[in-house]
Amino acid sequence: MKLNGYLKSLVIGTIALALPLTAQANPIVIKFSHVVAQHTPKGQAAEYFKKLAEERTKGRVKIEVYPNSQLFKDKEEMEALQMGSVQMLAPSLAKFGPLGLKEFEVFDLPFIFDNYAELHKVTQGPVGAKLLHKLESKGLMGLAYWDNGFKVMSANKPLKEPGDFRGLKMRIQSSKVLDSEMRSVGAMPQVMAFSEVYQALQTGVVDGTENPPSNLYTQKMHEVQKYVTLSNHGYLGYAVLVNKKFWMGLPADIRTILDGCMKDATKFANDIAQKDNEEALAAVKKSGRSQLITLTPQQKEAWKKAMDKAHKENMSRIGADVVKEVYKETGYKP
């Protein structure tokens, strides 16, 4: 009998010990996918949430990031996560307007924002709220929103005044809103790849783009501008997602767990992003390679004046009530 208790003992000891082993040998594995360089305010937080959610989940989730567009470029990475090549993107809201979701376009208005406290009456509040739950009928689920910052505009030559634009080929992401804000300062807008830019700067494909510092750094695109104009114009943030039908499908605990890892990487990301864009600015401005430009505020508002064309053209495109309930929360007056 002593012994069977025994040979009882260490059955359960051994089985007890296996599990944690099976665990770690067969997680569950999420594909994070984005195409920004790791040490952005991004790739900061994609990193960080991975650690949380490893170690959170005593290793019954393995978080595989891919950065500087490794696995899916701009245009690839939103149809991989609905045929569910990747489980989670952190794309910038841009990208939403071509997916059929005008709506995120509200954020590509220039000079909505004048600061994060108003940005985040919006990204933080039932507008953003209520915007990322539209993502659903698309088979997607929006987690939350992480910032990178405020804009800069560049170029190889000074752009102070809205007529300095007048002719040249400024990258943008593909939106109709940018699209109307470089027209409506006489630039020509080109649609990119984020990870094609540096390139095509240097050989002339187009003269200048619009970047908060972060990226406009990381990517070395200061190297091949001569002029950086600090205009805070527009704001870039991304809004993070995964496959609604993969993420529905995981254990219940660990889709609790995920989320509250989510949570605290997002104030993670918002905290470092205007910490990062200002030590950015720095680097750039210690290179040499680029001049920084500061706006008058005359000058600010003549570019405010002009680019105002950009709501008027997309108040319907996007819809007048979202527009109206940013400009409520923001205090924007056209």
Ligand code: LMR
Given for the second form:
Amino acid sequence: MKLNGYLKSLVIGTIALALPLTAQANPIVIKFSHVVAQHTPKGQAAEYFKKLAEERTKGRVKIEVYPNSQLFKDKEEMEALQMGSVQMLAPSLAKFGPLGLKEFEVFDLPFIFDNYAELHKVTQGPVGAKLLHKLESKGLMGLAYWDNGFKVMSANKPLKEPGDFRGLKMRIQSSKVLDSEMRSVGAMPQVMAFSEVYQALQTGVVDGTENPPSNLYTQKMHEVQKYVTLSNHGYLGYAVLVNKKFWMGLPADIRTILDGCMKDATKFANDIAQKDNEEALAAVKKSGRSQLITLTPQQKEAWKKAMDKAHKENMSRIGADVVKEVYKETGYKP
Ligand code: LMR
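Next block: the form predicted in complex with (2S)-2-hydroxybutanedioic acid, after the form predicted on its own:
Shown next: the complete complex, the earlier chain at its head.
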């Protein structure tokens, strides 16, 4: 009897402890939509943010993460955020041009960052903060920058010299800088939603593409591309966006907790990104499906020289002041 009583109180105690986490009557729901696989830097960081937010608000906030374009594709998700059908996104910085925020295309300029340390001078410094501030004119707020990584170039022919691109149809994200980058080496760029790339490569609608290894591998692009050039010619990363009206309408204590969760999730994202890409590249290599190509210093220099055209062509589109501020941080020299 005595044991029964003890067990009963143990059960009741356990339920009581679990209650705040599970039985909030009307939790605030944040739908977080993104286009990549769960096992990518962004996918994992979104899950980590969910975990922290639900734990720390004791269930007052519920984060629903929708990966892999399940809910919305690239262009649709921006509209959905502005209309309030989703509350949080982390689009690639290369997808802000169509919103009218061309300044973000500075991140797409070829060879502008040599490594993560140079990039972080911008994303974690005053220039990055100034850019995020511009989102407010569109009814959005930028909470953080999350890293992915440096892009490789893939195709069914080896891409070593700039001339090797001639006539190839290359899928790009919706950035005019990327359009210039591809044209600078004689390719024909084609904007396409991320969710459609695998099939487009498989069926030959496009011949090649660029992405960090984590995206290439998790979308199985390496299975339909014979060659992957380890060019690291450009950066792909994200800004975490919320609808400003929604965010500012949250109870202040909740918003403070969520800001803390975002800070920690950002550190998590930026800590795992490089390793995740290295692992993805190792997995591509191990699969034996595509051959990895390393550029000689001369070949890399030739890419850089050719692609500098994308800098010149987009200087006024992005804003010479922004470009120069970034050059100053990273030491880019044409
Ligand atoms: C792409 O469209 O290639 C990327 O922006 C996908 C992503 O979100 O990393």
